[in-house]
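Shown here is one chain on its own, the form predicted alone, set out as structure tokens.
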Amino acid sequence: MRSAREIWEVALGELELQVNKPNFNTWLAKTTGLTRRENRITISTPNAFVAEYLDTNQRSLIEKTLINVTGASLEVVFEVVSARQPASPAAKNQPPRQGRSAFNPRYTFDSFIVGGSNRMAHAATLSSTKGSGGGYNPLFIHGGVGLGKTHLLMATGRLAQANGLKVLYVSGEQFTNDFIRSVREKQTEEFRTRYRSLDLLLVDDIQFIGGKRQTEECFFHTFNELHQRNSQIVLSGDCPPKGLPLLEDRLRSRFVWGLSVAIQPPELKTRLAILKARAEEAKADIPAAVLGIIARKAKRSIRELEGSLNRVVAYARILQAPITAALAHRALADIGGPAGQNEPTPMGQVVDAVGDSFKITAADIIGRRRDKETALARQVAMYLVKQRNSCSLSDIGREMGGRSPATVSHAYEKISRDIENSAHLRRKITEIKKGLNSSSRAASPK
């Protein structure tokens, strides 16, 4: 029998594809698999309070991947084990220190591979090490989601602060929960003091400040303190500053100061070196022709690919077999969910299947109704539409009626926030989801 650590590594590679990076970072990321006993599978979380929102929120997502993994139907137990001693009052009074350890050791420029995809933003996050704000001074940094932002933001932190630079990498989550924190406990000198003093500012994922004013208006400031002081900021996020639409306009405006670049989709040749580079990491042989087919079929993100790669490597360990063509198809198609969930879905037929379900005409979804109904199945059909292809912002808000970036980006956003409270809302597009891969399944070739 698979133990529980292994089938849940290979659970959590099919998560992470399936849950967006913010969540997975927080909820999943730390869990490890415990014990298996007969049909119960019991996984570790780090505090009760991820224990809680798993059983609560995410438990009939991991149960069908457990499925999927192990073909059998597995009852999910959340146990609270922390390596970690309690901290003192003193310590859980004291804003998060930057260090050497804030920077995953495995993001360094050295491991990021360049290619056509992602060339300008690497050079100019690598030129940004010096700190001295001179003529990308704000570098933002924009794109899809597992696209290298976060490693070229802390490849750069590591670099600068190597340099003996004084660097601070943050989310935009954590920035805003340091803010909060600041003023709930009247330590704001001392959060000014630590975001103010800096030659390098990062901060990933700024989108997620939008729409809260108090947090704008101190990132605002602290933004305009250290630009004037010559010090770096770079900043990335899912889209270009003026398709960011909860953010303040004179932000937007401040973010395009300096220069902004796009990462987008690996080509086929930079997923190949990809795949090539972690297998070497991971000392696992894998020969040229499978490496092909993972690249083949994992087009979206690199982190897409990673994981695909992590599956097949996970599915040979499992079945102690070595890895071929034949089981990396099997790997692949068997634990990697419905085949043809992958590909490309056309626009068209997401909209369709929309409508369906909505019982709204695919015109209607495209036109001009603004009825809630119609205007949440437009956003749905947004969302699924940027879920399941590379296209950018601007070619789905054309062909959805003509629509701005600002609007996708905020139905994206705004749907992804509402699966997380909605069961219903949540087991429609699911629903959706199902149908759009039933009928790629019966349109791919036998």
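Positions refer to the first chain, counted from 1. Being a predicted model, the structure only gives us computed values, none of them experimental. Take the two forms, find the largest set of C-alpha atoms that superpose within 1.5 Å, and that set is the rigid core. What changes on going to the form predicted together with adenosine-5'-diphosphate (ADP):
- Core-superposed comparison between these two forms: the Cα of T374 travels 2 Å or more.
- Shown in the overlay between these two forms, fitted on the rigid core, is a CA shift at S404 of 2 Å or greater.
- Once both forms are fitted on their core, the CA shift for L28 between these two forms remains under 2 Å.
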Given for the second form:
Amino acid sequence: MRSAREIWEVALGELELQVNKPNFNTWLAKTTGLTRRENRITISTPNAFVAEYLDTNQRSLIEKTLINVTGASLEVVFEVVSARQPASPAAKNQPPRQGRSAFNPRYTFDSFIVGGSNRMAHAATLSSTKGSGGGYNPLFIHGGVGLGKTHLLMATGRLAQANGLKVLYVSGEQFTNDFIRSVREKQTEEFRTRYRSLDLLLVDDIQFIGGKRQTEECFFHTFNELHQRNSQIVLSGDCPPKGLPLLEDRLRSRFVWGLSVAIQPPELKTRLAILKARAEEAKADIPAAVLGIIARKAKRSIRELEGSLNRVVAYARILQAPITAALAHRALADIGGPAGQNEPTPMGQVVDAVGDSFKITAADIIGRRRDKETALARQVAMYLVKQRNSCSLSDIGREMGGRSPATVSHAYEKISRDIENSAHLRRKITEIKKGLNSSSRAASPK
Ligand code: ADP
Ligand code: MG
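Can you give me the structure for the form predicted together with adenosine-5'-diphosphate (ADP), which would complement the form predicted alone we have just seen?
Next comes the full complex, this chain leading.
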């Protein structure tokens, strides 16, 4: 039962936790496991560009992940499998379409579990499906990765469309590309007409337009026209409007005209409800105790929760064993720390890697300097050490220059939170982890 497809599904669940979201979407989301023969696994990619990127940049992370998943060291081969309908060069240049197909069919209001962490966001988006800017305009939904923003925006778009509204859902990235293309092809008028004739515009991950002056300006005008027409605008971002990296302050000020609502990481009750729904959907018979284990472990986001559930199910399938608490513990043993299974990373190595990344010395990290940058580096180091080792808070504190367990715990909590809100910090930590993963791999006697 260890088909390449199954193995790769579990590996993707893991990889999704390890690389940042844009990277995952760009490079990994459209890959599948094709075949496995002996120690070689072939992964299909949608095009040569992706194959080459994965081959040169992600090979070691992927191979390491596969070792975690299968317990065996596999050689990975990337193979281009052309899509059923090869996209013509012209098709690639098409502006975003309004078709229903733009929406992920899984993302509906019905399948969205409401809890304290997302109740406001749910209610606000639901009310915006009637269009006409009757309620709050714009509606700005913000929160960390994997908390349900895209789900809500797509559910909104789909329902509004069913209500007969003229809807366009785009990501900040698509908006940017669409705008650039219209300028290049001298079709800015057509671009304007297309956007300003909408009843509802949804822009997901609006932070993407930040720092691109012309795109920001274009969005500013689009926004104003829609707003004046009383068309509803719904935006999502990875942080509140005031934290967006925008060049145009007037754009930021527009974003707070309406209502901004945060989506928080889900509480235990919501996590359990989501797991239950997912298990039912998958027709998987999973004991309540196991759902509890997963829900308690995967706290950061719903994406992580889903990844963990998939992992447990796939583990059972691969081992052809029933889903028990013991199996769940085993399957989730290294979640949250991509270091090799139960293989701690020496603290010194973590401190060095963090020092390299922040361009400060290891001595400063464990020393007494209190400037902002050093303090942050120190917290990141404690966070990573705790994540990658099973030693106690007081052990970590002692090694990190004689700090109290409470300081370590505070650092861990703080960085866990900050990662959700800062794409910059997230990237930085991902890079450090990548470095640690590849060096611990080089050092392991395989
Ligand atoms: P974001 O856009 O905030 O990064 P997504 O909308 O992509 O997050 O959500 C990540 C995953 O979690 C998706 O599979 C989504 O369907 C699921 N999800 C998020 N929130 C909920 C919820 N409240 N109920 C059910 N599934 C959810
Ligand atoms: Mg999203």
